[in-house]
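As structure tokens, one chain now follows by itself in the form predicted alone.
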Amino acid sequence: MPLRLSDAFRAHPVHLCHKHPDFTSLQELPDSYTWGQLDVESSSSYGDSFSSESVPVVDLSDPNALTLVGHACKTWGVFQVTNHSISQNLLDDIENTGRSLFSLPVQQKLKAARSPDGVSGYGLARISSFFPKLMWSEGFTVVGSPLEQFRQLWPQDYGKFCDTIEEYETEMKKLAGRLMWLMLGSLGISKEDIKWAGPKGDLKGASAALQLNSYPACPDPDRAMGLAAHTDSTLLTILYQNNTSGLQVHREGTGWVTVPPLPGALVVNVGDLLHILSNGSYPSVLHRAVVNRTRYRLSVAYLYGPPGSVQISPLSKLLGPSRPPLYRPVTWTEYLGTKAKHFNKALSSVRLCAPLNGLVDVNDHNRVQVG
């Protein structure tokens, strides 16, 4: 993420004041981590039980596979994919690499925390501060590389560990791009289209950030959270998710819904930049994380977005008389500032007029409940 994107949390500083707990050793919900009950469907929340409604998988060798993440994207804002060319040995060192982080003593992974006003390392969710209770994980972002920090978490073999962040953002960043040009294919868009793309339209001016979340067992997972319901600041997430549940989705008329892990798939969602290039389309998906009281959950998200300073607006493509823009321009790195200031607001704040034809807009989901 460059420097102009990071500029954009400077500008808003978190100061979360409270110590990072050691939460193996609590063997009781503290009262700062209790949510109350939370609006968990009963049919699609643990175990193997789930909903009816299922979020598509999407099989990327498939030859319709534009038309299928296309119907996704229209009406779920999340899908997973499978044969998506990342292989599951890159998959389990990327896991065994955020095991290993968060395993270390709470006073060493300090050594590399998050400073109020920036964007890498160590620390809890920076939406925290939108909420009265705090939320059961921790997290590590990763800006371009994290050798500076990994030499303070692993002094003596930070290297390997350098490796695979620096092979896994690779690897992310071409599946980004495929997936980006299937989303935008799906609505009719070529590579001509969308200029910042480049005369190859091989999307390299792209940003990106790695963010890394642990969500250790719980001893009273129905009244507490783990990652607070928000929509994504960028144009598409990855998500790898270790083979415990706890990712959920919310639906119009459905719900919550759980996004079981699939082996070696991996999870694609819609985020706000986005639901604004489609107008409104392709809407950003509320997600959210619950916790599990026996099992670890480890996630690792590719937040991928346009470079910090083009600006993304509604495509005139998909404009005309009965479809106005819905949004005006915005750059991410004013987006993700507005983001830092208003949280899940942010997305009405930047629209035009309402929507049309019965869109949905990420300020009808203000009043789902959240926790």
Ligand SMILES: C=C1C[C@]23C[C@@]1(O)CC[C@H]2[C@@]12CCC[C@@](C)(C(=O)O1)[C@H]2[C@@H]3C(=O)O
Contents of the next structure:
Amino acid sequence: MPLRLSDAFRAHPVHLCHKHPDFTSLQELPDSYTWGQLDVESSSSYGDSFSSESVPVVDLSDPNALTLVGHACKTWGVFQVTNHSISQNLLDDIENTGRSLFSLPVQQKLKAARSPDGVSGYGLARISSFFPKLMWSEGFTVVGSPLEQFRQLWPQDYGKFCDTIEEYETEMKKLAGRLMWLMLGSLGISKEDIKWAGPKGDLKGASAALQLNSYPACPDPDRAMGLAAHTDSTLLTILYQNNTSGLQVHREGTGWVTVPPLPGALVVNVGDLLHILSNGSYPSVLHRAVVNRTRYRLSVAYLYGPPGSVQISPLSKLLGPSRPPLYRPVTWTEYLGTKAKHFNKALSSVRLCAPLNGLVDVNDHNRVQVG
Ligand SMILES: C=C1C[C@]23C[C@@]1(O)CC[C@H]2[C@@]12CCC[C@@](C)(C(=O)O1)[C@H]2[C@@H]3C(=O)O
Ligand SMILES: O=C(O)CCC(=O)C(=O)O
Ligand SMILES: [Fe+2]
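Having seen the form predicted alone, I'd like the form predicted together with the ligand now, please.
After this comes the whole thing, all chains and molecules, with the earlier chain placed first.
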């Protein structure tokens, strides 16, 4: 039984062809990248007069932050945070690291290609194998130290880039822990209720992956897809996006809603494991990234989860005679393997009971066209 995050894909290797065209030289969208007209049912941007539906923004210094976070998790499964204590300098540094990485020649990036059964390295999104068309993006995943891969990319110069990644991971881990206690706190869950959090609730054993995503400008953005619709297999994800919009979240009854980049703000997604832990109270948000005709977009996702070998199941405090557990216990490592095999059916594959009274499962994303 694989225990570490880095072993999650041993049983489900994905053989992706990592050959990328030189995005910058293409004047027309090749057929292999043409998805057809995207279903932009609805969209909103900050201060936009067309839509009143926008993703909540929570100021973490607000005394009411716990309630606001809880409400956002229940009603959207996503929110933006300000006053999160990550410095603008560090956000600039991580953006510059991503830009330097993706602007290397393809042959250089391929020296750090992710292996079919591995987690870390350069390549297409793992979920690419579920789609007949290619996504207009490149990615780089880091689990733990980036040293091994970065030495391949920048043989002379890897030190400063490693330092930035490591500082970013340290700061994100603190913020993720803080957010997790807010998200759980508003459900009445306290530090004693999560054993793996340790006696002080410092969540030292938590694991995480960092995903850098690059979306070059695209000659035909309406027919291309940056990153196809998915939920994250995490407890929570903290996303930094540069000043080009592209992230969209799906909301039942509304459709796709753009999450506008707000200077200095970070996006927080509820992931599948928090959906399980909350016994379905918090929906894990379905999201995707679209691309832009003229602007380059970069995002950095911090994918946060429990220690790889800890069983995650609905918290007993949230259960009762009329609230049976909806999911069976699953470790993060096992769930990542399940996602690699079943993609958007992963969550329902660990579900115990059918939705009650014919109610629709908030997380039944099979109903949404994910392509
Ligand atoms: C821990 C992880 C979650 C992730 C797979 C990964 O091993 C590292 C990359 C993550 C990511 C980012 C882009 C979307 C996604 C579905 C993918 O293909 O790779 C997620 C994976 C996930 O959350 O399941
Ligand atoms: O680029 C984005 O906005 C989305 C990235 C994302 O969803 C991910 O890395 O999991
Ligand atoms: Fe995601």
